[in-house]
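One chain comes next, on its own, written as structure tokens: the form predicted on its own.
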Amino acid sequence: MSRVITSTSPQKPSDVVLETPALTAPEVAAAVLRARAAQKGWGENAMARAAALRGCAEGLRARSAEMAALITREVGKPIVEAKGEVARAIAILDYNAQAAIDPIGTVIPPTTPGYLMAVREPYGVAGLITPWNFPIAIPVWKAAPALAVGNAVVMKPSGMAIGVAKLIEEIFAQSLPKDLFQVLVGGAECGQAIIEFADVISFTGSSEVGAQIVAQAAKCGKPVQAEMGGQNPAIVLPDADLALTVAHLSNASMSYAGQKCTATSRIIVVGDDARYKEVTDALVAGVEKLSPNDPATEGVLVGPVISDSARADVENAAKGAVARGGKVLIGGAPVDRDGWFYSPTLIADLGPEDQLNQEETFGPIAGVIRAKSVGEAIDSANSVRFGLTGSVHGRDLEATIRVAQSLKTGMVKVNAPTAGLDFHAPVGGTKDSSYGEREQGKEGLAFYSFIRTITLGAGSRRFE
């Protein structure tokens, strides 16, 4: 008897968005075979790929309001962010439609008469394993470059975002050849089978699951990239514009209930006691404005966390921090209403080595840390096992650049929120945050293709 995957709305848990059987390993194997057959023709015509991806963009553009509403319903993303995510997915498709007809190689001087070329080729079938928190942007930023360079795609979405994934599949089916892009719903068996049968693997999710996927893909000899967790620091220098910085940090840490890998998790304040109090008071006032509410309501920035277990994780993190001497500056409790709401929470008086400041909670909670010097702030920022992104806030350009260059992260923002990425720039982290090549931009295209070197000899016949 097959297991059933059920997706429900986090703001109204009684609302079942979609229910569907989980695929078994043999069913995944059959889907990959269909994708492999569809890929043969797809990989031969770059102009056709470009036109089809433009069609996908137009199809999504025509149904953007429907998609945004479904994202809000299924994963609790505030509607303003859901609309932005759909717009970003459309931009990614437009970008990769053009990328499909980019040059694919180089001509190299040969050692003998003739030509020597290095040409990029698709692997065949790309297996994608995607999370729930960006249910269209992340699938599209993986699938679009994979398709652009000539691969077919099989995608396993999170069980908490299957409604959005199936709508993506429906929209793409209007422009792509049959079986070229398939959504495969399932649990661990489905994910493991994708790794076994696909040719190139891309994952976004937790570092624990990511490590397992990397190990399995490596054992199978498959190229793999994994984008995983973050415990992202924001360093507030003594001369930072307080109003601007607080606006950035409040939103970066608490919007979408903090459920972003790039959310600000640690706010490191440099300065004396007076400066620390000035910054923390301003942060409390900023976070206080972000009251959790129905994410479908315009103007709301904080909705629910994704599930009851996710809310329990946040609650346990806050309670544990207080038990270890942490001081709750604001929040620290569930919201008494239907759905999995938790109040945006700032906790101070814990050192950088505390569990709250070391491990990702993935919710609306952040630690505020004191630093007496810039050097101490940098050491604090770099003290975790993650290295996804970070931010530096200050007026002195030289100081902000020096600090930014000292952060051991794959991405750094200066006077900007840690959250938020440009769709055409490479994305990725260091340490336990990432494995393999970068995503998005030219790097994303490169990951889904390999280089074939071709030698064309001129032979030995002389001209008559």
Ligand code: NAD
Given for the second form:
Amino acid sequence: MSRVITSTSPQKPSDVVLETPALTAPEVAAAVLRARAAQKGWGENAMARAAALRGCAEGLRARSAEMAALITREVGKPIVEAKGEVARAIAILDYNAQAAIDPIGTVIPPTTPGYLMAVREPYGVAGLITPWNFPIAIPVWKAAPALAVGNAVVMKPSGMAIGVAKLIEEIFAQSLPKDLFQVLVGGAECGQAIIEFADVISFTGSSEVGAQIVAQAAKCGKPVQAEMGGQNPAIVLPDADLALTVAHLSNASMSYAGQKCTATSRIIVVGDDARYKEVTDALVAGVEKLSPNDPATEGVLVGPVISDSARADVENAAKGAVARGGKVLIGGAPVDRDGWFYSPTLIADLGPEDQLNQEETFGPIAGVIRAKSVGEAIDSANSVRFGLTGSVHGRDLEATIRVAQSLKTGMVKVNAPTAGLDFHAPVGGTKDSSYGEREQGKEGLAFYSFIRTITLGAGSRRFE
Ligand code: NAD
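How about the form predicted in complex with the named molecule, since we already have the form predicted on its own?
Full assembly next; the chain just shown is listed first.
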């Protein structure tokens, strides 16, 4: 019996966005075969690839309002951020359209007459497995470089973002050859079949699933990259500009209900009792302004979390923290309305080793931790198994540099929020947050190709 995947709106769970059967492993195998056939011509013509990717950008630009509204409806992203995500996806397509005609290798001095070259070649079919929280930016930041360097793409979106994925497929189909980019809807069986049949694998999602994907891909001998969870610290130094820092931190921890891999989950305050009180009072005042509401309303920054089980996770994290001695500074309860809303929550008085400050909850909840010195703050920040991103806030140049250089994270922000990435710079983490090559920018392009070394011999000299 075939399984059905159903996507519903988190702010109005009775609103079914899309319902579609889950693909089986043999259906995935057939889709990969079709993609492989489509890739042949595509891999040979860089000019055509650049033009087609520009066409995808144009197609998305023309339907950007529709796409943003669908993102808000399907995953509850505040409309202002949904519009920003669509704009980013367009920028990524433009960047990669241009990258399709970048140089693809190097010429190396040969040891014998002729030429010695190292040239980048596409693998064939890229298999992408994506999460729900950036339902267009992440699919596009994987698919665009994969296509630009000459691969076909099969992509399994999260079951909670299949409506957006199918709209991407529809828009891309206007500009790309048939079967070159296919969205394969399904559950774990579909994802595992993609790993088995595709040639290069890129995953974004939780660290638990990511570890399984990496192990399976390695067993099949496939190149794999995985971007996973975070437990991102923000260190507030004694001389930080309070108004600016609080604006950054309340937004980075709570906007989109804290459901960004780069959200701030721990706020580490350096200083004496008076400074700690000043910072926490200002944080509470900042978070208070972010009351949850319908994400389709302009100006709203906090909507629902993605599902009832995600809300239960936030609730359990808050209750557990309180049971272990945590003090709720603000929030700490579900919002009484239709949809999966939870009030933005700050919890203080727990040490860096507490579960709340160690694991990723993926919701509107953050721990506030005290540190007596900058060194203690750095140790606290680095005491987790994750290493995606971190931020430091302060005016003392030497202290900010020291912190920036000491955080064991793949990305560091100084006087800027942890949340937010540039579309043309490498993205990725350390420890359990990341595996394999970086995404985006030149590194992202490199991942989807292998290097072939070519020797052109001219040793006979028979024309001389
Ligand atoms: P998830 O791990 O539950 O799912 C991710 C994808 O994997 C989905 O498509 C899912 O259907 C698929 N999947 C699940 N089990 C599978 C299996 N056994 N085999 C094959 N595929 C399987 O993650 P999610 O809830 O969609 O997303 C939230 C998580 O993603 C958070 O942990 C967040 O931090 C992380 N994330 C990381 C980044 C980053 O760049 N580091 C960006 C966004 C989200």
